[in-house]
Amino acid sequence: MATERRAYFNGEYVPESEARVSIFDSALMFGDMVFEMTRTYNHEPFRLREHLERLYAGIKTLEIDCGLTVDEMEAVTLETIDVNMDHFPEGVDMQIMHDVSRGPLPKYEMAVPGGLKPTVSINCWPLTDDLAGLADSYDTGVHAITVPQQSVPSRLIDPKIKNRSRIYYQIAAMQANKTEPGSYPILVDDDGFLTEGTGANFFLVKNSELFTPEGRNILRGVTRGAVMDVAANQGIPCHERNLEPYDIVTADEAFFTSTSQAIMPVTQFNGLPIGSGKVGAMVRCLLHAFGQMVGVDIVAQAKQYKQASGL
């Protein structure tokens, strides 16, 4: 077994540590560069798909010709994944992330050994640490805040294609950070009505029916659609329409949608029990749904890992 996990990058594969962007990479110049997270359920990768389509999407905007199809990425993408199986036990999921810029910026092709071209990288990290530091909020639900920073309007960058020109979302988390360590911001646009969280969906429950913001300023995340998926299953109405924090103060419940996490319940709002302040039981209902689409108990692998970690 190689001692490190291996990364494709630009046709070849190489250890995490030698795989490096250059300092002229458009990407660093202008975050010009697209990305996706998918994460694997039992080593299998969830609507791996759906994620390479939104990728492609974003490919297509950015006229970016990265060298592959999404047929061809798709098979690299499984290599990948078989390259660095060794380093993923039974019962230890990964997150495979995918990076895509134009490459370096044609001024600066002297300092570019190789010639210009495209960056194109894929990597598996394990998400044992980031699920072993939220096992806990599955049975306490998280403290979701309002923050100054709102969303850019897709007018200006649309967020429908998954970019990483996003340091709204950093400093929307660092203004939630310091009203409260570990909130989880929840971001408004122009007209205040809610987006999006930082990398993830938002769901509200109320006479147990749900509601999600419509697509136009948001995301539309891949674990979200499967959400609306799993409720209409469950022959549960899921409504997508503008909401605003009061509708937060007034629901039964509330939680966010995330690759990683996959359902994350939310209990409080801006200091603010939302319903009984404690998880309830659509969230409950939709977590054990969810798991079982996927094979997986999310919230018993999330302690799993805590335990393991010694957290």
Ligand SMILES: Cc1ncc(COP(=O)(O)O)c(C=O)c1O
Given for the second form:
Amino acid sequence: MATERRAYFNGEYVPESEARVSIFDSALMFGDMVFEMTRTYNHEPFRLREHLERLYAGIKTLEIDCGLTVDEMEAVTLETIDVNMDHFPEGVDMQIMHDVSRGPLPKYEMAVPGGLKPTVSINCWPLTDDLAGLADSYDTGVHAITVPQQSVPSRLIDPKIKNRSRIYYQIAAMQANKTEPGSYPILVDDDGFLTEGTGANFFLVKNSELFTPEGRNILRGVTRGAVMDVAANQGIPCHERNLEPYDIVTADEAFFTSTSQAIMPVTQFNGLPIGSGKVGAMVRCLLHAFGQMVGVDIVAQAKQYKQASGL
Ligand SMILES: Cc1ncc(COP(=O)(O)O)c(C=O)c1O
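Mind giving me the form predicted in complex with this ligand, seeing as the form predicted alone was just shown?
Expanding to the full complex; the earlier chain stays at the top.
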């Protein structure tokens, strides 16, 4: 077994610590980079093609010639998983990160050995630490709060493109953490309608139906789509609609969705309990059905990671 995980970096496999982006890269200069985060369940990547299609929508929008077709990117992703599999014992799932930029800016060509080419990186990282730290939150739910930082509307920078110009998410997270350490920000758009968290989509439950912000000023999460599929299979109506903070205050339950966490219950909003203030029946039902779809008990896995980490 290689002692270090290896990253696919511009056509080669290199030790993770040696995969370095140039200081002249457009990613660093402009945040001009698109990315993806996929995860495995039982070592199988979940909806990889969907993640890659979203990545390629970004690549097309930014007019980056990354040198790989989506089929080739899929093949090389599966190879990267294989190359690293020895580092992932049974039960330890991974996140797979894709990062693509147009590479170093032409102006700095002289300082770039090997000449200008796009930056294409794929790496695998264990989900154990992230999920171990969240294990208890599946039982208690998390606290979501509104923050002064707003979402950037799609007419300015389209959040449907998963891009690295993410300073506003970072500011929102800092603001939330200052107001209440450990809380999760939830952003609104120009009109005050709810959009998303800084790394997650948002749903609420009212009268046994699901409601989620329209797909306009948000990243249309792969997990958001998967939860909609699960809801449809369970006969649970799901509506995409403009929602306001008021709708969270008056909701029965709420939750975030994201690749790594799947479904994370939200039980408090701006210091107020949502519904009973406890994880509700709908969230439990969706977590169970989602777990059945992917073949992993989401909550049990997080608890197992927590136990193994000695947290
Ligand atoms: C801003 C934002 N919204 C939503 C999501 C959830 O998307 P997905 O379910 O594809 O992980 C993410 C994931 O990183 C995100 O960064």
